[in-house]
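Just the one chain here, the form predicted on its own, laid out as structure tokens.
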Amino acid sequence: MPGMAGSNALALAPDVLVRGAGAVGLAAALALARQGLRVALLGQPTAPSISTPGSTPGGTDIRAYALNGASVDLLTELKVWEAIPAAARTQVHEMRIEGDDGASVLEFSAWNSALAELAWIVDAAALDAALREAVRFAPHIERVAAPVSASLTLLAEGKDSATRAALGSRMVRRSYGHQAIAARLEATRPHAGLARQWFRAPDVLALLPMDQPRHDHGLALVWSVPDERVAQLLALTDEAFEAELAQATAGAAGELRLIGARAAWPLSIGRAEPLHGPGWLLLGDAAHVVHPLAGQGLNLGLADVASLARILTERESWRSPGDVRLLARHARARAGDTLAMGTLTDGLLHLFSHPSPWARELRNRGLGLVNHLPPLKRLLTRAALGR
């Protein structure tokens, strides 16, 4: 059974058991509790460890989330967005993507699309803290130390969920043979709300604007490199690593200085099957994993939450939250977006990492072509916003 009675069973049986206290699990608990559903939350927040993706050997979480408009709308509705410190959320007004010929460029601008911003870059630790605080004061949510029986069990335990396997769902995952190196940087030039990304086969390097630790001069680094180079880059002194960054970015963002340690984690693409069963449903990375080059991982998870909350709000009065027809509705509603994002990021990565001359010519010509088609750029921008 998805939920089993524990010694700390609630006085009233919960409607929903959420397994997982990461960003997606916390958001799901908040969203469903707002409907008056009784929610049991299993999974205590713990300090990040060296084995936690995005955490340094000292246990510091250096992840940064790129959140689209739909994710911000959900967090605003949950009364979480404004609780995040202003310095921990930075607007992206422009994006510049460069190919590996040194000349091909694709640029996006919020101003040209009549938008306030293209995205927000958010400190992961600050978002998680705001979600935990909201849960602490939310009615209808109770933390539990062991599984309890519920009409619906939501699995938001991440890509390595053990409960998923126990329920007979299998994550079919393919490794990219790459790892993401993350770090926080300070630049001599102000970022001015500009996100930069370089495709230098086989690497993908992104510098994301962050107002931490210094307003308008902070950056979050996400650098996808082949497995065989990871240990070498992590072993470099700070000065040598900064020199590698200077070469990779050609100094476009100014001189870059490391703030703290570096972290790395393996990259893969995967999708679980089945996504739901009688009384249980997978959410977030437990359901699907994509490459971070488009920054859509958490956005997909929060979109899962928004979809489920909408379907449960609209459900027939005689259906319980765990009704298999409701879960099937959610799965159908999310299938297109998750498949499209996985296919897009996978295709882009293979195109931009392929060493052959024809692939190099195709990708660089493609960047230049799209850059000269404003209607297509506006369409891509709106799609990325999730609205």
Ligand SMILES: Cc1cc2nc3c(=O)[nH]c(=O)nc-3n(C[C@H](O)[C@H](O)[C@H](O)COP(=O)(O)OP(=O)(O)OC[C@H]3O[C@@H](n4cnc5c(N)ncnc54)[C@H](O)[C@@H]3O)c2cc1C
Second form
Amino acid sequence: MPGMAGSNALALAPDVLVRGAGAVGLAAALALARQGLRVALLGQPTAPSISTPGSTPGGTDIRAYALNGASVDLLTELKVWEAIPAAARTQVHEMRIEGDDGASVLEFSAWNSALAELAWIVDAAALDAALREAVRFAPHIERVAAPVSASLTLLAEGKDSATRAALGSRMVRRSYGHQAIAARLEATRPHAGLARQWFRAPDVLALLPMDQPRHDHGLALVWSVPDERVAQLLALTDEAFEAELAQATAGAAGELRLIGARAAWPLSIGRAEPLHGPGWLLLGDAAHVVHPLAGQGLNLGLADVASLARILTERESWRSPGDVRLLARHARARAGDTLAMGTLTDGLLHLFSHPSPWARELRNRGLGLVNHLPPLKRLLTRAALGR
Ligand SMILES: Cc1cc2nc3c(=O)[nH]c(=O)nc-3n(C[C@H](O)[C@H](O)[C@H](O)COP(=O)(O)OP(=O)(O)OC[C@H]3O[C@@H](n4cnc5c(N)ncnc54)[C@H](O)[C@@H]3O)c2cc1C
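If the structure you just shared is the form predicted on its own, then what does the corresponding form predicted in complex with the ligand look like?
Okay, now the whole complex, with that chain kicking things off.
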């Protein structure tokens, strides 16, 4: 089993150094080690930190991720997907998005698009544990306690990466003045694989189906609210918080009971520039941050990993992994996707948080209009799968 090593303890110089052991760094280490590249991994082997006022006791990540088909494909290839307990990954069969006029609705269905599911909701802590376990047994990965020299350094240190600035890259970030409150709930009504989202300016609230703590009755909450309301909502008793939720969701998911702690994450949008330089490349949140309303941040990070892995597999034999042309190839391949997702989530958020009557009219009419265009809905569904 590979253990923790200092730079001198590595038998052979690594081809790749991965800095940051969040989901993206771990997936990158696994994907490149599978190609036979020697990977050094620098990062805490423990669960990810929660950079919030509401860290849960013990630091467990209480979030659940909506993962698209492309992310599931990558995790399957890395032998991580099947290692996640079945109750910690739940299929989304339908999606219902409600506007703020109480009547406009946009609905997506896997059946209508001839798909097995629209997405999966995955317990963040279970995904992290499965990734770390896979890394523990991967033959070409060595954990290191300090940076080591390698042909390619991958920076997957998350949005607050310190090394990024040291390499001369800068992330221009804009705060939304909102935070996302996450929590787990148990509902009296079965979720039946339905993910719900309410745009109620200025809030965006999502209830995602989970089979924890009880099959068909668990929900993951992601509730984006203005900064000034966060402390108040976190300080409420469980009963008072449940009452706020009942009001915000109009009882649509049945009676909701909190399971465990609540925690909040500050929300921002950002993109680092440049994304790569001689022998280094940014991946995941270190490269781009988006609002979680579309549940795409980790999907983008895992797509970065898949793209890099493909480009390194297909590289000319005389190019080393850190060859700047390969990194430029990767950056070009990913530019459209990340820019589009940032622009889409940002645009939606502005449209749905704008208080003016014309914006309200526009967003609600827009939802209704798209809902009556099945071909467009099928197109959007397939695009969201990321395949
Ligand atoms: C409330 C919320 C809900 C979300 N929901 C979704 C969703 O449904 N779907 C989705 O796709 N995405 C979602 N996201 C986005 C997703 O959480 C992130 O995109 C993803 O976690 C980024 O992973 P990462 O590995 O790039 O960064 P991180 O998870 O931040 O990991 C970076 C790691 O690097 C370590 N590190 C930092 N500095 C150093 C250093 N100098 N040396 C070594 N290690 C270092 C950190 O400790 C950390 O372990 C959500 C985000 C939030 C806030």
